[in-house]
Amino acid sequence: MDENKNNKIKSLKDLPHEILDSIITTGVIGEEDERSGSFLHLNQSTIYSRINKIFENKVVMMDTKDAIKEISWVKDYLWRLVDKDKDEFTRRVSQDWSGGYFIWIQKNAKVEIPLQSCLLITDKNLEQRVHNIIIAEEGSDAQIITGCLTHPDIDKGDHLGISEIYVKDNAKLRFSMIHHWAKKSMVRPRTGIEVGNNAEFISNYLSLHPVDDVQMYPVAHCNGINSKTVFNTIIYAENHTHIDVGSKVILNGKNSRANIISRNISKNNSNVIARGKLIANTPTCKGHLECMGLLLDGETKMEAIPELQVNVEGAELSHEAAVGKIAENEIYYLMTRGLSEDEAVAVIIRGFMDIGIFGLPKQLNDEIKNIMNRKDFGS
């Protein structure tokens, strides 16, 4: 199979600079050589998809849609954990759909470079619906960058979104997905994972810009002996942002476990809603949520909503969640070291919003970073 074939540019380089510019701000990069694979889904169709020639043999990468054409079996993994009846998002997609990303990470294969995927809208008011498919063969070790994202120069631009992710067997993958959407955008992604035995899926998520509506709550299956899940979620919610984010890991294998990891802030009228849930059908599993919410003026709301379930004698379930304002004390002290108010603030929210969790590369790490020493960050 040639996946290239449908390719509407050449490289990446050959965007209009100020998409590169801002496709940068979700991980994704023009520098291919630094990734194992790219692909760029713009408004309805897949212009780009690449793997580096050190990687052809462990990575396919290309549009769902002409997977579904050229690989027979691929049909099979649509709609298996994900119902495509669950809301009236899920079901506008199962009617009609532009394509996605459909990647194939080879038995046994280490991918050491990250892999990295965008979901660009450049079109004022339109609705992208894909349908994206993610399969970790058994023994097979890669990470993913998934930046989603709109134009800068337009206010508004719908995304619905389907991602079923199978981590089979013996197999580790990190999916790393930063948002960046218009301000007035709304997006619901839908997203199931199932994870095999001795398996590992690691999920960071990033928010750091405003939005209008954002809903999402990803469920992970750990059906698998010594399956493990890990969502780790960043949020910082500005100007009249309305996010309402979470997870469920539902713990069904031998020593199965999960960790569910959060952390939010809210301003300006904003509105944060931080669920995670965990259950328990396995009396070996451990689990532990932790959601944590800073609140920087009183016209914000937020809410931490822990759920745990244990169906099982047994299992070991755990929560801590806490909501509130930055300790006046903290601020005082650090003004007393030589810094102003709104440079104390930031200091405080920059280590509450410690992007160390997540183990991402350097040069995404670095460019996270950037963004919240912007001078107007948490002022």
Second form
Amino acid sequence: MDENKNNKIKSLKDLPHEILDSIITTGVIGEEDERSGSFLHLNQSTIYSRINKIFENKVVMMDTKDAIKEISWVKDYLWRLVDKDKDEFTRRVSQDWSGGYFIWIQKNAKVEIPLQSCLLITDKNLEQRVHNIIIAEEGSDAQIITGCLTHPDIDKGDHLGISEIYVKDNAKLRFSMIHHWAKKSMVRPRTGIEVGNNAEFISNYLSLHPVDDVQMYPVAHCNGINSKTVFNTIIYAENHTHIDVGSKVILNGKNSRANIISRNISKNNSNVIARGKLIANTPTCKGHLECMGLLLDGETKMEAIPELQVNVEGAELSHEAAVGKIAENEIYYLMTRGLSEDEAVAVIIRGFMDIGIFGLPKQLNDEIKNIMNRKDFGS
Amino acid sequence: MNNNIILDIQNLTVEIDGKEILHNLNLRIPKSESYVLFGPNGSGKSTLINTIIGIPNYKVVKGKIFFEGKDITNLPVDERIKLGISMAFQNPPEIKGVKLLDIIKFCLKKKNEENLEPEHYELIEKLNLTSFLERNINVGFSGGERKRSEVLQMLLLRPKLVLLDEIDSGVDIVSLRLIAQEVQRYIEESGATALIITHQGEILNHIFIKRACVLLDSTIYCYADPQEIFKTIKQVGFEKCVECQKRVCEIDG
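To complete the pair, please output the form predicted in complex with its partner chain; the form predicted on its own was given just before.
Let's see the whole complex now, leading with the same chain.
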């Protein structure tokens, strides 16, 4: 693939205004002081990767292809958590890919403010193929915001993304992924996560904009003793969006824990399939799955598919799922407080997607809230 | 048109899911003349109030409702609120992700980033709701907490007509006293009119309203002193109201 090496930028602020305005909808900001590091992969090349000075000893961030060249062991972390032959999309990436982000959080490093990475498509009809590796070394604590999007002027751009995330013993990683694809995009992320002893992985996924075809089912392996995984998902599907998204956690470690929460909204000829699966392979593990859906009109569909698989006696898995429409009495109640019907519906939708339930730290909570506040949920 | 009439209900017939609940009901309430409305269970008291506020499940099949001389029969709920009608619900819904503070700001027409004024905090504190501001509305609220929050929201809208639906059912005595006190203070200060629905009559021990009437078989009977009516109802039941009314008609006739 074309490497485009000459097009590197010196700072995110060098990007054209319409791109800066666009990436902000995915939580990626031009104000780099508010991030511990920034990474940008444009179409088929990494054009920016920089760690802020005070975090230079704590994080290494570069293009995955460069990492393989520069660090001998990196190749051992490729295709370990995602099977190269899983499907046609993984095969396509394994055959020809353009890079991706490699983020290596050093042992015991506390990265107090978020790292950000952006995977951007501006070439119409491109199939972007990336392979991302995140390694959170022992005792580290970091958060990553990753924004995946297409330029607002193009209506199609496909994305195949392999992500392998290693959260080692006693490490904590909060990984927030925000999608904002062009309407006709086809998107196939393939993600595997490994969680070590006393380690914690928290994933937040947001998709608030119309997109033709997204399918993903990340799998976390809670292998460590007391390991913990949380998947939080918010999907607002409108205008012929088709989205098939789930999260799977395999509880292998003693006392491992999993929590999967999703809030899904489907509107105007959209179809949402909200999956979730917990697999218990140890008697002392616990997991809960909660999947709630709202249908906003009659021309739309939603399927909630929660699955629990207990392979040993003593494990505790539970789930609750509900799909329905907005209760009319809630709308009229808010109207008696002076809101119009449309305003009342928008308030109820926002309330339904309240990220307060995820119990995120305040700063991350506010970051995600800001992204959601940019979106108009009027009916 | 009589300018002193705040609420004028004419020949009102109301259905819920095709079932007639009120038939040909007439009620006129002059400005600043608050009323207590008695009536047995199922007499249509709540239907009447929900119809006045405009909840669409309560379908007006005949008749008209005038508010300050304006026909509001077909106005949407929020338009009626803007004209100055406000209601405290008997069973308000729980809405996840919507905080009491959010709703207070809707009532006050304040933007999310704007702060409340000191007098608002004062009323919130008086109604013992300060610790509920960040809570999801009605989720896990006790009966008394719900009623206090309902009255708070209702009063913050600064209405001309206050509708209280069974405000004394399922509520502790301390909350009821607080609610009654604040409603009384508001109607006295603002000159607003209240229509207070009660089945048990408990509210009468805490609020001073001069007039009462009885709703029975879609007819409003017996405009009289609330305590007197309540005493009679307790002694002889609602049925006697019908007989009594007939006698009054004969004498007047």
